[in-house]
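Next up is one chain by itself, shown in structure tokens, the form predicted alone.
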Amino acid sequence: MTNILEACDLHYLYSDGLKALRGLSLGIEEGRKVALVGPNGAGKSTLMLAFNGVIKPTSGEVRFKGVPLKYDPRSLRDVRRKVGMVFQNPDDQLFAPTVCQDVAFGPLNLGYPKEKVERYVDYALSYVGLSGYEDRPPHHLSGGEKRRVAIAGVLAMEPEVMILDEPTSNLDPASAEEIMEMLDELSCGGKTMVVSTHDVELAYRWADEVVLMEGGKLLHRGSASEVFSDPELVLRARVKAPLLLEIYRELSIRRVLNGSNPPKNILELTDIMEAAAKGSEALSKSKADLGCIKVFNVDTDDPSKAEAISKTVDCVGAMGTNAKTIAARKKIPLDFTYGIIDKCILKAIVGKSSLIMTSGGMVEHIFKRIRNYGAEWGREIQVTLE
């Protein structure tokens, strides 16, 4: 794979002599999910800010596709369109009187038509879940809300590369998991994803890749698991390892695990411990011992037919907004709206069916995670689109 962005030796100086980077060398590949972890004071928004053409770099180079950013209004007009950037803090990014006039900044000023902002502004808050709210002032939305306007403002200029910064901060758990299952169905959508964040539970989960940095340079890059289950790196980041890795490493130093396949999540933990109990023979059963899977795609089908799906089945889950924008609206009850896939699967082990309502975009990424698992794990799950 190439690389779509492209730090080159940064550095930068702010005005009160704080240097916030310091040489930093980093290539993001096109089509990854990358995040960023360090602590306060790392350089993580600031190479952000580098990325977007925000600020210059005191030296050095940010390319994008291979080419040197250039500073002039009309170049970073460009590099603003292909790198689209939502701030921390949505309050830092919304100005306009009504949620409408906030989105169709971006198009406006890109020179775009009217009936093309219109068809884009339309588009991009149905992707995240905000119809309706047009004409709503900014500053009375929820915080959620208004950084599903910030993701939508972002989106209406169709960016190639989407950098976040601190996307769930100061939002309740079930707001953090929507954003993130929202930046799922963007990757999978071919958007290369880039977030900075604290919360390593929620990079060690949801990252192709996670890049470590400390005072301003590149501490280490890698896969989420080994970026984790590295204790010098983790204490040298100043960061704490996820929750999972450190029950599982507990549970390798007794001796219980073998230690040699740290898991990503609850199911792979979960099959791990009960390959230890039982032995791995023991986790394969035929399709008859396994419940089914089933998929439904709400962009292409009649939302009538998931609520008929959905009372011959034991679980049902949407993902992403259209998902449960239509189960709202069909009132089909939901039992997972976060962590749909794998909470399917597990259910599917005891033999339970599920139904998945999604979007086109996610199918063929749903169909993957089940089939991948099944090759994984000897558990052959029946998986079918309604």
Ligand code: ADP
Given for the second form:
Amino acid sequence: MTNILEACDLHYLYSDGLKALRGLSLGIEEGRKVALVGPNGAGKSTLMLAFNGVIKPTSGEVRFKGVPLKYDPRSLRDVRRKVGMVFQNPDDQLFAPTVCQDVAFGPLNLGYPKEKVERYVDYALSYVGLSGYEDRPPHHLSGGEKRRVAIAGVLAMEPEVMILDEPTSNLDPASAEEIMEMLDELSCGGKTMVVSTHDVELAYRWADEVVLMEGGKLLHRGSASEVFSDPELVLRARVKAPLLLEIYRELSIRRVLNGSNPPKNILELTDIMEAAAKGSEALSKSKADLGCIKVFNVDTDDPSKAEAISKTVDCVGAMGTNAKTIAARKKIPLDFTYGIIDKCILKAIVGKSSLIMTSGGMVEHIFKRIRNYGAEWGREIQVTLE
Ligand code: ADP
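Switching conditions: you have the form predicted alone, so give me the form predicted together with the ligand.
To see the whole picture, the full complex is given below, headed by that same chain.
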């Protein structure tokens, strides 16, 4: 895979003389989900601002698709369109009197014609589930809604890379999960995602790759399980190991588990434990013993059909804002609103059937995840597109 963004030996000195970046080099591969993790002051926000061209490195360079960033107004406009940034505090980003004007600011600034701006704003607001909020003043919205407006403002410029500084800070758990799920959906749509976070649980579950930073430098990068399984690294980066890994490690020390295959999520942990308790052959189950998973595409099908199917299954989940909005409109009670695929697999294992309502972009991802899981664990869960 090629690097879409690169930081090459970046140094950055704030005007008060503080060295925020000290020779940091990092490539971000196209299409990946990358989490920057590290203590306060590690330089994560500064690196993100450098990626987006908001600050110019004191030395070293940032490259987008191999080409060094230039800092004249035209080049900067161009890079900020392709590399969209969502700031940690939405109040730093939202300034227009209405939501619509705020989201339209970017595309208008790019000189797009009025109809195109309207189309992009409609698309972006509907994507983040805020259609109907056009005339509301952003400062009257909740924290989660403000964050969504900020994301819509970036989406309206159709960026290739999205950079989000602490996207879940100050959000309640459900809003935080919904934001992360939205980022997953954008990633499935092909965007490269870079997120900074203190939340190790989130980084562990979500990221393809974790970059540990400390003192303006890169401490280590690797898969989430590799990075968080190293106690020394975890200590140096002043973070903590995700709970799932801690449980796994303790069970491995007690020789309940063999310690060679850290689980990424609850589904994997429960399967590893079941295999340890019963033997891995006992895990394999035929279609007849497993619950089925029905997938419904809300983009192309009549929502009334989903309503009818929902009455024939044991549980229902909705993935993505569009599916959640339609479920609410049709008064379909939802058992799951995040982590849906794994939750439906967990149900299927104990013989329960489920329905996943989702948008077109996610259908393939759902099928792939369930089939890969089946192939790995010898559990052929029946999954159908309704
Ligand atoms: P992180 O996002 O990892 O918390 P930052 O990039 O915000 O780290 O900060 C890196 C260092 O730069 C910190 O020591 C911080 O105090 C300093 N810093 C950040 N912003 C400014 C600024 N505008 N002026 C001076 N120093 C700053």
